[in-house]
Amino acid sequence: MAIRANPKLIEELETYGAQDVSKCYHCGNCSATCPFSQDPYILPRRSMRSLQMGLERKLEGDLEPWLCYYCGECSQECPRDAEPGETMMSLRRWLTSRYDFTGISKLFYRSWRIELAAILLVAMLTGLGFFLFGLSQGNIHHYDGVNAFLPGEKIHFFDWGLAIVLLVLLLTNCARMWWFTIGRDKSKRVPLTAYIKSAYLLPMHFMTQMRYAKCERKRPWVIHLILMLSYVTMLILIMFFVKRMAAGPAIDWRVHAFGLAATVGLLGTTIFAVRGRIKKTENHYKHSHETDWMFLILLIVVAGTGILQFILHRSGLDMAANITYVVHLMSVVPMLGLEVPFSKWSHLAYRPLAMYFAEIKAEAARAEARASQGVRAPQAA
C-alpha cells in the first residue's frame, strides 16, 4: 500500500504549539536521556522523524506522544534547540483534535478566541439559566431547606445530566483513540483475553498517574497525584454527596473535610503550575499554549468560588452565598461540559489508555511470537 504524506504537517503542528520541528537531525540524545524510550517505543526521536516525514496516517495510530509524560530532559539535552518535548506535547493536542469526532477540540487548540467565546458562552447561559430557575421556585435569600434558591437535589439531577453527556463525548473518543491505534490495524490480531487481562492498567494509572514517578524529576509525578486525586475526589462528592454538602450551615464533617482537602489540593497545584508557567522554571513550563492558561484559570475560578461559597453560606450569608453558587457553576459547566472532552482534561482519560492499548499490543505480539514458535517446533523436528 502506497505510504501519503502530508507535506504541510509540520506547519499544521505549530498552530497545536510544535516548536522549528526542522531544527532536528536526529543525533538521538533526545531518546537516550528519556526513560521511557525502549523498543518498541523510541521516545521522542521516531515521533519527531515522522512529523518531520509528514506521515500523518502514521502518527495518528502513534501511542508515543502518550507515553511521554514531558520531563523536558530531552529539550535540555537537545543541541539543537528543536524542543521536543513540547513537539510530544503539540502532538498530544494534534491527537486530541483526531480523536474528536465533533472537531470542536481543532477549533479550540488552533484559536484561544474560539475557545474563550464558547467558554463565556456556555457560562453566560448557565449563569442566566440558573438565576431563572432559581427564581422560578425558590429565594435568593434561602441556601437550603423548603424555599432554597437552588436545591441540592434538584441540582444533583442537572449533574448526573452533565455527566452522562460527558460520559458519552469522551466513551466515543475513546473508541476513535482505540480504533485508530489497534482497530484498523488489520494485521494484528488482539485476543480478547489480552483486554481482559490487562484492564487493570486503567484504574491504576488514572488515578495515580506512576508513570511520572520514572521521570528523572519526581516533583512533577506528586504535583499530578494531588491534584488527580482532588480532582476525582470533588468528583465524587458532587456526583454522589451533593445535598450533604449544601445542607446546613452546620458543617458534616462526612463529606465537608474531603471537599476542603481537594479544594486546598485543586488550588494548591494549580498555582504551582500557574507560578511555573510566569516564571518558565522547569523545561516543561518553558512554552504554554493558550489551552494550558484557560484550563488552569478554570480551575482556579472552580477552587476558589466553591470555597467562597462554602464560607459565606456558613456565616449566614445566604444571598451572596447564592450567587456565588451560580458563579462556582458557570464555571464548573464549561469546564466540565466543554475542556474535560476537548481540551486538557481529556487527557487524563488518553494517558491511561496509551498504558492499556500499549500492553495489550504488547501481548498480542507475545501471543504471536508463541504461536508462531508452535508452528516451527514440530517442522524442526
Contents of the next structure:
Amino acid sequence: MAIRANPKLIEELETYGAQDVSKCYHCGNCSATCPFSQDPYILPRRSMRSLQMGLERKLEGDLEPWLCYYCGECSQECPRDAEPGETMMSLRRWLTSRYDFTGISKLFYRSWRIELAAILLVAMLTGLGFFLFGLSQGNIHHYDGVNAFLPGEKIHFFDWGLAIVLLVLLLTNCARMWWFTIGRDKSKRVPLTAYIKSAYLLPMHFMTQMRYAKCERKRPWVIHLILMLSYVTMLILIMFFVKRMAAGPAIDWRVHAFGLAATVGLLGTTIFAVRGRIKKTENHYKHSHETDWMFLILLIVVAGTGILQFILHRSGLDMAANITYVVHLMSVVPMLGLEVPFSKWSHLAYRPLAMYFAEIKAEAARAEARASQGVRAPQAA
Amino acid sequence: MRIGVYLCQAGIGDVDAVNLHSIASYAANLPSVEVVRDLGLLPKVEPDAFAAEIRAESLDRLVIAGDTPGFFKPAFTRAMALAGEDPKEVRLASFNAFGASSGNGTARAKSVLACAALGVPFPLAAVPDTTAVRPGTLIVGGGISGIQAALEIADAGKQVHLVERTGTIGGHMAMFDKTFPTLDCAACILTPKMVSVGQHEMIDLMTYSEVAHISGSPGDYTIKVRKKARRVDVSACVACNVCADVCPQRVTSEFDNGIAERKAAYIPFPQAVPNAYLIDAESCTYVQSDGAKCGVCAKKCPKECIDLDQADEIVELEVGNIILATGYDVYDATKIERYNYGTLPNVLTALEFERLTNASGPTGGKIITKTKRVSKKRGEEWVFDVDEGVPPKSVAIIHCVGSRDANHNAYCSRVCCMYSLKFAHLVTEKLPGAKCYEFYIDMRAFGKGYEEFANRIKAEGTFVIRGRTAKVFAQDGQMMIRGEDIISDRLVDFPVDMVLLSVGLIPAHGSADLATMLGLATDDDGWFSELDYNASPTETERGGVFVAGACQAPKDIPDTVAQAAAVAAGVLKSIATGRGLNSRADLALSDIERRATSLVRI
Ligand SMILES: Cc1cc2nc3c(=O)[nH]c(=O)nc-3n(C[C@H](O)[C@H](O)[C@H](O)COP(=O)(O)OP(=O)(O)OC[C@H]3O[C@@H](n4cnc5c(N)ncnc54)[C@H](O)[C@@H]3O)c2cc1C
Ligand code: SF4
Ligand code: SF4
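The form predicted together with the partner chain is what I need now, so please give it after the form predicted on its own.
What follows is the whole complex; the chain from before opens it.
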C-alpha cells in the first residue's frame, strides 16, 4: 500500500499545542529515558519521527501517546529542547479529535474561544432550562418537600438521560479508536482469545492507574489517582445514592462520609493542579493549553457549588441553595456534556483502552512470532 | 538609490550590548535610507509581503541588520527577485560577525550597518592604521599550536617567548598514544618538536609560568610573566628521580588525568620538556609547613639543585606580537548525571582512556578495568592495578558527551567522533575478544581520510549504533547501558564492563582572564573571537594579537598545526615589514564611515 505523507502534519499538530517537533535530531535519549518505553512500544521518539515524516495514518493508529503519562523526563533530557513530552500531550489532543466523529473536539482544541463559547452557551441554556423547569415545579424558597424548586427524582431522571447520551457518544469514539488502532490494519489479525485473556486489564488500569506509578516521581500519580477516585465516588453517589444524600434533615453518614471524602479529594487535587500550573511545579504543568485551564476552572466551580449547595441547604437557606444548585448544574452539564466526549475527559476511556489494546496487539504479535518460529523449527532440524 | 533597512534581533546574541533604538535612528539618517523597520525577535518573513513593500517604496537595496548568520537573507533575496529588483542588492549587516557584542557594541553595529548601506564590505572599510612593530613575540600556551608557531618564527631567526603554565610543553597531544586518522604514534611526531623548542636559541621557554599583566599598544606590548617557583634548577636537574623516590606526598597526576598518582616532587612525564623535576607547592609538606617539616628531597638530591624556599619571580618582556595558543579543557562529565561518571568506577572520560591506553601510561598501555582497594588510611578506592586488573569484555563509547546538547554545550566539539573511532580501533586491536560499541548521533568524519577511517573501524568489527545512550547504571553489581538503536528501531539494554565518555571541548580555564587582560572578545561559548571567520581566521580585533589552535574553536591536530603556521606567517610579515595593524577595536565610527564613503566614490 502506498504510504501517504501529510507535509503539513507538524503545523496541524502545532494548533494542538505541539511546539518544537522539527528540532528533534533523533538521538534516542528520550525513548531510552522514558520509563514506559518498552518493546514493542518505544516512545516518544518514534512519534517525533512519524510527525516529521507526516505519517498521519500511522499516527492515527498509534497507541504510544496514551502510554505516556507526561512525567516529562524526556523533555528534560532532550538535547534539542524538542519537547517530546509536550508533543505526546498534543498528540493525545489530536487523537481525541480524530476519534471523535462529530468534529466538535477538533473545533474545541484548535480554538479555545469556540470551546469557551460552547461551555458558556451550554451553561446558559442549562441555567435557563432548569430555572424555568424549577418555576414550573415548585417554589424557589423550597429546596425539598412537595413544593421543591428542583425535585430530586426528576433531576435524577435527567442525570440518567445525560449519562446515556454521553455513554453512547463515548462508546462510538472508543469504537473508532479500536478501528484506527486495530481494526483497520488487515495485515494483523487479532484472535478473539487475546481480547478475552486481557480483558481484566481494562478495569484494573481504570481503577489503579498503576502504569502511572512507574514514573520516577510518584506524586503526580497519587494526585491523579485521588482526583479520579473522588470523581468516581461522586458519580456513583449521584447516580445511585442521591436520594439518601438529599434526604434531610438527618445526615446519613454511610453516604455522606464518602461524599465528604470525595469533595475534599476533588478540591484538594484541583487546587494543587491550579497552583502547579501557575508555578509550573511539575514537568507536565510547564505548558498549559487553554483547554487545561477551562477544565480546571470547571472542576473547581463544580466541586465548589456542590459543597456550597449542600451547606446552604443544611443551614436552611433554601433559596440560596436552589440558586447554587442551578449554578452547579450550569457547570456540571457543560463539563460532563462537553469535556467527556469531546475534550480532555475522554482520556478516562482512551487510556485504559489503549493499555488494553496495546497488550492485545503485543500478544497477537508474539503469537505470530511463535507461529512463524514453529514453521521454521523443523526446517532447521 | 533608495534603501530599506530591516532590523532583526535574531542572532544578535547579547542584545544588551547594542542599543537598537539608537541604531534604528542612526539608520534612518543615513543617506538614501527611505525605510527603517524593526522586525523584532522572531520575524516571519513572507517574501510576497516584502516584495509588495519593495515595490511600493521603490527600494533598490535592502539591508538586513543584526541577523547573524543570515537566517532571513534567502527570504529577502526572494522578495527582491519577486519585486523585479536585483537580488544581489540584499546586503547583510551581521553585527555579531564583526564584534558588536563587546564594549562599543552600538557604535560597531552602526558602522557595520553604514557599510552595508553603502554597499562596501565591512572588512574593507574597517582597516586600522599600521604601527611600528617590535621584533619579539610572546606565545601563550605550549601545546602543539604554541610549539608549531614558536618553531616557525624562531626558525626564521626571530625571538620567541613561550609561556606555558604547566611544568612541560606538549599540551594534550603529549597525552595521546596514537592520532587519528593515520594512527601515527603521537609521541613520534611531537617529541622531536618539543625537544627543538627546548633547545632552540631563539626560543625563551618559560614553563610553570603565567602571564600576569599586559600593557602597551599593538606592536609595542609590555608583558609581565609570573614564573612560579619551580624549586628545582632546570639547568642542573638530571631527572634522576631521587627526589620523587624519597618524597612522601602522593597526589593524583594531572598529566595522567587522575588515573594515576605522582609525588609532590615530580616530572609530568618522562619525555617532558624541559626535562626537569618540579615541586608542587600545594602538596609539598615542607612548603605547607613553612619549612618546619620534611625537606628530604633537597637533602637527597645528588645535584643539590632543589631550593625549597624559592619564590615566584616576575619577568618583564617587550614584544610586538602576541599569539594565544591556550587550547582547551574537556567538559566536566559529572554534570551529566545519567552517565554516572564519578560514581561508577569504570566510566572513564576520553582523556583518562588516552592515558590508560598509552604505552607509556600507568598501565603500560594495557586496557584493564579498575580494581577495588580498601585501606585503613584511604578507605575504599578503585584503581588501575596492572597485576590484578582484568581486561573488559565489552566496552561502550558514548559520543557527544556535553556537546550538541541544549542542556550543556550546543556546539559540536569536532574531534570527538574521530577520537572515539580511534578508541574503538585501540580496543578491538588490543582486546580481540572484546565487544566494542559506539553510540553516536551523527558520525562527523569530515576530513581527508576520515570517512575511510570510519569505514575501516566498522569493518574491524565495532558495533556502531545510531542513538546516543540515555543512561549508564549499575544493576546487581553489573554496569548496564541503555539506549535506543534508531536504525534497527529497538531499545538496547545490555551489560558492559567499561564505558568511555567522549567529552566535548571547552575553552581552557583562565582564557577568560586573558581575554579581559587584552580587551579581546570571546564568542558566546568562550572561544577567542577571530577577526573574520572567513577572511582573517588568525587575527583578532586587537592589533598584533593572534589566535592559534583549539583556543579559537575546537579543532584537530592537522588544523591546529596549519593555523599555527598561518599565524607565524602573519607575525613574520609584520616583523619583516616593520609594520603591523593597529586594533580594529579602537576604530571610531567616523573613521569607518569616512573610509567606506571614500571607497564608494572610487
Ligand atoms: C581525547 C582526545 C583525543 C584526541 N585525539 C586526537 C587525535 O587522535 N588526532 C587529532 O588530530 N586530534 C586529536 N584531538 C584533538 C587535539 O587534542 C587538539 O587538536 C590539539 O591538542 C590542540 O592543540 P592546542 O595546542 O591548540 O591545545 P592544547 O593541546 O590544549 O594545548 C594548550 C596548552 O596551553 C596551555 N595553557 C592553557 N592556558 C594557558 C594560560 N593561560 N597560560 C599559559 N599556558 C596555558 C596548556 O597547559 C596546554 O599546554 C583529541 C582531543 C581529545 C580530547
Ligand atoms: S531526546 Fe529530543 S532530540 Fe533526542 S530523539 Fe528525543 S525528541 Fe529527538
Ligand atoms: S619537601 Fe616536598 S617535595 Fe620534597 S620530599 Fe618533602 S614533600 Fe616531597
